[in-house]
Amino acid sequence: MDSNTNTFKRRRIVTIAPGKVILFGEHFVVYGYPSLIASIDKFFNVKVNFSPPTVDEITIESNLGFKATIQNSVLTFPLGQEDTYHEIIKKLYSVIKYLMTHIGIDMRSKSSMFIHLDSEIPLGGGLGSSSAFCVALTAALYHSIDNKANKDKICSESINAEKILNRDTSGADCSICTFGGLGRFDRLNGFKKISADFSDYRLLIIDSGVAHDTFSMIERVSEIKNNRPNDFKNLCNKYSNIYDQVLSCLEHREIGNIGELLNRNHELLANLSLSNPILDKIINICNSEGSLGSKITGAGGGGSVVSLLHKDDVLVIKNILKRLDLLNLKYFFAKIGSKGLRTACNDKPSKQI
């Protein structure tokens, strides 16, 4: 059987990886220190359609709004979009062709291809939509090609086409859109799942509505290293105490004390000047109206707040909104999932890879 029957065996394929939070580690975690992360019940859907070979041509769709068609390396988009989505479609292009290439997929004698993308994730929120979609698409261009790769080949290859969107990612988020739950992320030693119980705790996520850039923020981090080394130190020894009491809550189940520690990190990122006023508004309302306690999640400089709740705090939870929607701000509950990377191919059930 050649190469070209194998790719139109399964006409269909759709894979699905979620979103995540940092709880604990953002940017020490650049640095060579341990992060807490955790995916969430929010998800990156990716279907990969083939068609008979004609030319050479991918489409791009997506529920943003937006749909463009590359043929031979030219890229067009439907009259009106052109100037709204695209940097968006040139960077999404981008990780499609490295993947193609690294993968072992060629267009010119395969098919052409109908990629949809139906997102849950908030854009540039901090909550890994980029990472959750190169997650989905590389699981779907190898299964489209009938290789079966494993999560740890998926994850590794997804990390290489996330770092043309973000150079510097630690390769944190790809793995936790890879594997789901709750684990422990550091760039020696890589992801590790970590076994906690929080069903009776809700994450809050509320956008702050400010666009953050994830560069700028490494950039801001790595002045103040190489500018007051001593002062950074600090901050990192400090940051090491507060994860070792994170691991020693979730040792004992005692999730709602992580609360406090969620602050103290925050304060931390505050002194490396990735928070803003709107950010700490946002946390100041979540926290002084009983939340066990809140910090900014991703890289900082705007993008989102995660604000830790029980889920048996009504009046709490009631207070906390009724404040957030006099404020216009645009927010929703997820809880801490235990799926990882999913795919389906030819409209089976999804099944875990």
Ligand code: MEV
Second form
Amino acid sequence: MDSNTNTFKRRRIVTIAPGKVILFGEHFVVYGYPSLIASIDKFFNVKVNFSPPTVDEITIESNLGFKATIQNSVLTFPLGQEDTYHEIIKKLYSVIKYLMTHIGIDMRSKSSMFIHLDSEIPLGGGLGSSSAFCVALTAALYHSIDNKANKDKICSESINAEKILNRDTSGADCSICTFGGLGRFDRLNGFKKISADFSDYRLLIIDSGVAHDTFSMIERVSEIKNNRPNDFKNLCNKYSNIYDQVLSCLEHREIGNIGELLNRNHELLANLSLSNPILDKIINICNSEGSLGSKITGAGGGGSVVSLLHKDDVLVIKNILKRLDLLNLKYFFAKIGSKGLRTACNDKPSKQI
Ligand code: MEV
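What does the same protein look like in the form predicted in complex with the named molecule, given that the last one was the form predicted alone?
Up next: the whole complex, starting with the chain shown before.
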């Protein structure tokens, strides 16, 4: 925590962080292996407004339709609001409280803080909604006290905040939501951008419609590691081998060959009990119709599938979408984004920080 506590200096802050897709290495990254991750063109928008002194009150409101007010650490929900939202709000509030304490913000200045969340990233879909929230809120709170924290500082503080939701987070998700683009991440070396041209390819993201909980999926893998250490080591070795081949494909601009490696990475995740019948069904639809390769993206157990397609395989794409439509599944084509965290203060136009 900073040695001095601070009062708010800004009246209005807007921060935007992208969602992410893990192309290779979810879960293995928790155990120190490298991952390949990318930001996508879906964003989490945090708007923070401070009003003149009234009482020390925080209001949280989201485009998902929930709202809560916090006065003297007591949460109040509007009558009739769904209970499922209450759990989400409690988690959001624990992150807000953590960040205010650690960034050194003094709420006793009797300002009211209004936090509006506007997210295009599906909740529980494995696409980084909680990390994008942590990153965007961390940046907003630093800016609220005029602290010119750089992206490295914002990233490391948001990883600490995310640990409240997910104790064992590797930091991959907050890193990509902060820095954006395509890159590799491992726990020792952090995030490093990689340049690769995906312009002939399309990444289809399909929501299984089953929300997942990253924390329990990490626990599931940890149990396997403890109960079947040899099997786990074997899967890690296989993953290392896949990852080396991915880097070689990127280096030699053989993006299409990554498809088969996605399938092999998925097999390892399935061996870690992270797939389920609907995820398997989606992957089977994509691959049997001619996708280059598909896998779970994110923690698994639900969430989303990522499938790699060549942009000219129009019939393949059409047939896949037709079959996904028959199952009423939601999907979108993600562009690998170049933009990481952005912020704007006091109604000035958005600028890169
Ligand atoms: C979740 O998006 C990715 C995991 O590897 C967890 C983490 O790296 O923090 C499952």
